[in-house]
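Next up: a single chain in structure tokens, the form predicted on its own.
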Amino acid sequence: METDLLIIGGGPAGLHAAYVAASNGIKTIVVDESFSLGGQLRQQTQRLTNLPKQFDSQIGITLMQTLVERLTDLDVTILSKHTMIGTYKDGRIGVSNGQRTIPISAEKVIVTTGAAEEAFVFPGWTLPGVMTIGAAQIVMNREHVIPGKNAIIIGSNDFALEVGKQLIENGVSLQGVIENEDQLIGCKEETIQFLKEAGVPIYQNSYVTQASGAGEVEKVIINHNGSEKEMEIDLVCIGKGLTPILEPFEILSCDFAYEKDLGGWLPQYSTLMETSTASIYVAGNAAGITNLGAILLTAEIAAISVAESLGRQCKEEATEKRELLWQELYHLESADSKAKFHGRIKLMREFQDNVDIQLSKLFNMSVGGV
């Protein structure tokens, strides 16, 4: 196969990436290892607010049907239950479902694999009851079945907590939230208030020392400021966080960078999302762990940059267009917390040194000249 764009991950990020760069007359194809587009998006019932101002708040699931159905009319092939294997020494993507290896010439590539939960390990933690947040969401939301009856989360970040919400919305007894430090992590107040409200107790300065059970979690035993607490539990949900996904950028010969701020380790990259490879740019969690509003505006830039190298923009127009969704994206990730973009914009700074001008006093305003 041949096309002008490649997008690797058809979550929110590679659908708003396509969907930017078909309407600039871009011939785009999107894969995707699922059986349907969506990622995350496809199980998130809790209501989005801070997406980008083209998009009206609403909850996840219409937003991914949003996104699917405006490809519609655009000229977008969609490969799905479709991976990223590997590449050609000719420069071409293998990409296979499992039977057969397609091989794709593409001019341009956004990676937008998104990222990975990771998870707390202690004893027991591999018995039937133990998931991630995420899973848990997946098996309320997209597959309609209730995961436990009584439930611990593991992670005080403002995901685990949403879920946590949902799992008391839909009849599970949540026993407790486990946090190691001594304050919630990155939570919204009212999804606190919320639990509170609902009696749960929070446990700070607490972990997890074992579960056990008869072929499943039964019981937990946790370590909260010194003291062993026994609880009866059939369902740990684990919210220790997420990591940006990077084999396809290790297979792609990218550099990397680690920036604690943005979830570890993940690929340098310019102000125009392009990675050290040339041709090969990147997109939302795959950029750095972040919300969903700054998923797409770093999709839209990505996009943006490739109409621009394929002469599809001219410079001045796509220059304009990616300081205004920069300056956007600076509201949107500074309202959660400014060091994430703080740590953005200092990877950046320290793979491109010719920092476009305009981009550069916005830079110099927003994070104190970094």
Contents of the next structure:
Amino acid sequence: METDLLIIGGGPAGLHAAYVAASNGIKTIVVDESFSLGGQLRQQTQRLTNLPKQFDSQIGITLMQTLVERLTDLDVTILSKHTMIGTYKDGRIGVSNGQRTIPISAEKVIVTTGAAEEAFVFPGWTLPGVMTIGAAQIVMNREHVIPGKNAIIIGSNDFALEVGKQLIENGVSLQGVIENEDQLIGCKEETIQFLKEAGVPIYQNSYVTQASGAGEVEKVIINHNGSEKEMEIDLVCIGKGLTPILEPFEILSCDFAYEKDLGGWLPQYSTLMETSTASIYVAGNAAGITNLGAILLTAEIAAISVAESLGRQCKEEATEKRELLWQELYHLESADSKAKFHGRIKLMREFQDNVDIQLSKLFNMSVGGV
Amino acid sequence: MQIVNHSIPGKKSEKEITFSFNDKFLKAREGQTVAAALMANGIKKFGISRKLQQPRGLFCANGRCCSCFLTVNGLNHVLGCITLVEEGMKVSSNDADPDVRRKANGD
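Having gone through the form predicted on its own, I am curious about the other one (the form predicted in complex with the partner chain); can you provide its structure?
Full complex below, order starting with the chain above.
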């Protein structure tokens, strides 16, 4: 197959990049390994408040429907149940459906692989019934199956607490949030208040010493402030956080950097969202773990850069659009975490030899806290 | 347990289908993954890990961790979490692995 643009990953970043690119007359292919598009939007039932101004505040599931539906009349080919597995010597990218591999020749590639969940490990962590907090949310909200009756959540970031609330709303008895630190990591007051009112015990300075059971988890022992407590639990949700998915960047020989606030290792990129490998772009959580607003904006920046380099947008127009998008991204991301945006600027400054005006302006803005 | 009258958008199809797990016939809803269909039937343990011989089930639900390997219609190592269940599908625990237990692996 031949195309102008190949997008690896059909989550929010991939879908939005496809829309912006194809709206500029760019022939686009989106590859996604799941059976349906939308990525992690497919099970988000909470209201998303930090979206770019072109989107109304809404829940993830309806946003997914919008992002997919508006591709209908555009020159976008969707390859669901296909996975990028490698590159050919001539630069073509191989995508496989498990039975055959299709070589795709693309002028430009945007990699939007998103993020994977990390895990806390403890004796018994591989027992059935122990799963990531994201997995519990998928089973419940996308598959409409109750993942367990008596649950605990290990970790207390905002996402873990939000899914805890959703578990309770679906009739699961949440018997505790286990946090290793001496305070909750998450800070959304509304969610914390909900859990308190629901009577969920919050165990700070605590960790799981063991999960056990015959064939699946039945019992969990936690260490709370130095003393052990045994609980009858059939669902353990691990909420440690996210880290970018990097395999395609490794295959494409991209250079990496480490930024703790952006989720760890990630590909280096410029203000164009182009990686160290020419014509390979990155967007979404793969470019640093962030909120949905920033995920969509990085996708738009990448798509505009692709449009510019393919001659579909003039330099002045593209530069102006990118500048506005970076400003909006700064505001949306800083509302959640200033450290994240600082991490991004640091990453780009270390990567771009000649820091352009656009970046310096952003840097001053983020430091000055405008 | 299936959630009935789920209040969120994107409601699952109510169409019921039949599949089998380790030769036992089970019901599922069209559009569900194999992993979710098993869990809806109270089955969390999908199989035994090949080296440590420990029970395994759904862990990441995103096709990355490979904890949910199943044999589907005779094909081994199928990820139950990203495979949709189908009418008449024959699912079994992934017990057809090559025998990797040997001295070189410390077994």
